[in-house]
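One chain comes next, on its own, written as structure tokens: the form predicted on its own.
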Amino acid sequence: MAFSRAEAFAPATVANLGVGFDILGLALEGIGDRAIVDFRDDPGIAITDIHGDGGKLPRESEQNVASVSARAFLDHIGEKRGLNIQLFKGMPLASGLGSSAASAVVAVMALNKLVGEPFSREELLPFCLEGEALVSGYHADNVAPCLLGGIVLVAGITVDDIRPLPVPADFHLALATPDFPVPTNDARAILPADVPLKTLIHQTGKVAQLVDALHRSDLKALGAAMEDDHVIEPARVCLVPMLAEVREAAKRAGAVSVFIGGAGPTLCALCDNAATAEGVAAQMQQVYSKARMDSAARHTRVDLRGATALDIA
């Protein structure tokens, strides 16, 4: 059944989770983006409106990420109509939250609904990948998680290339998140060209510890695993601003572990209980309020569900 407008949520996103550099990511509870999309007899895709992201993203639709999944879904199927999308954004951008992947994934996922989805879930996968690539080239550490929820192995760019992972029971998150944007292309330029054999080793030893971790529900393993960068956060450093100290308040308050969520500057700090989670994101928020710098913080669990189709009332 085909609607004459339709409505998706796509789930912000946390890739690498540490060591694990575009190979790893998970799904958020809570946070996201909505779109709302229907036919119009103009041609072309039309960006209406985007509440939330202050003026900062393009309208016109081949420099938008939701425009460009449209288009890829829309050629693929072969409809001529135009179409209209409003853009609901639910998280700062640059943050390293997967905020493009979100825009990409939601718009994708209501034009499925809008046309009586055609296609399953994994099917999408492809014009969501086309609409990240605009902003920061073909991988799915953030696109899978956002599509499918939970936490994925991301191999490759496709379906059979994700695998999910086991969420355990007692997984909760702090988040930090400082005022200070951090385009992904920067996070990127910043990083070495080169990593030593020895340092290759280490890293890979540290993502195969941490899937292990996850299947044992060890949270301590996990937690030690992920801190245990010997590449990415060494170099993103300079990019995330208080990283020691916000460790460091995070741990007095009983987060088992902090990572760069992302390109950052989000921090995570893994946690075992939702109290602690909720304590921990307030004393990191504390550390940034002491140092007068603006921050969100809230506390959170995995997404299992992924990107949704909503009803439209």
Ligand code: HSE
The other form holds:
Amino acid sequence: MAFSRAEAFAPATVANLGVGFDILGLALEGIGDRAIVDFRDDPGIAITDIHGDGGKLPRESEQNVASVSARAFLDHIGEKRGLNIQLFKGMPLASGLGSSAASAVVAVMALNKLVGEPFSREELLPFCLEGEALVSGYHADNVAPCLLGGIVLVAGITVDDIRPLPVPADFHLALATPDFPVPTNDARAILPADVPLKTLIHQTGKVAQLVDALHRSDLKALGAAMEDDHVIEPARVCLVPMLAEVREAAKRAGAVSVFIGGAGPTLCALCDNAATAEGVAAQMQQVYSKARMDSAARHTRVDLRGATALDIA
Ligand code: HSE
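May I ask for the structure of the form predicted in complex with the named molecule now, the form predicted on its own having been displayed?
Up next: the whole complex, starting with the chain shown before.
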């Protein structure tokens, strides 16, 4: 059934999970974006409102991730009508929580609902990637978990490359986001163009250990593998304030391991229960407070539902 207006929610996501650069990602429970879309008489896509971005996101439809993704969808189905998009941002921008992916996914998810849900979630991936590409190139490690939920292996950018991985029952996260935006492109520009063969072997071994640990629900092995990153974290540490201090404080408070969320600067601590995750988040935030840096801290779990179309009240 098609609707005159449709709404959707898309969760925040964390890409990489340490060593799984560009090939692993997970969705976060309880934090994400909403969008409302409806057709309009005039042609073209109008971003009518963006809430929660502090005026920072582009309103021009060719430059906004949500409208570029929506355009790819409309062109694909041959729809000529114009579209209004209202976006409600529920997460900080440029913070390693998949803000651009959420904008892309939430708009496409709402649009799919608007036209009667012709596509499955998986089939929405190519449209969302068009928007994400505007900001940081074609990689699906935020878009895929945002669409599908859970922990996702992203071996490429087609639907066949995307595989859900098991989520251990005791997988909890504490997150601390310093008020220090890191644009993904900057964080990618700083990475080495080549890595030595020995480093490649180390890194692929750790990713394999990580995936194996997920299958065995072995949080200790998982945490150790995530953190043992010889390529990305060493290159990005200069962009992520107080990484060593936050890691130490998180571990003292019981975290299993600490890794950079996506391109940073959010730091994620893997914990094995909710109470520990809550305490760890507070300790991580305290490190920033002592350094007189503003930050947001939260504790959460893996979102298993992914993006969802909502009933309009
Ligand atoms: N895998 C990406 C990166 C995530 O770390 O650069 C950001 O979208």
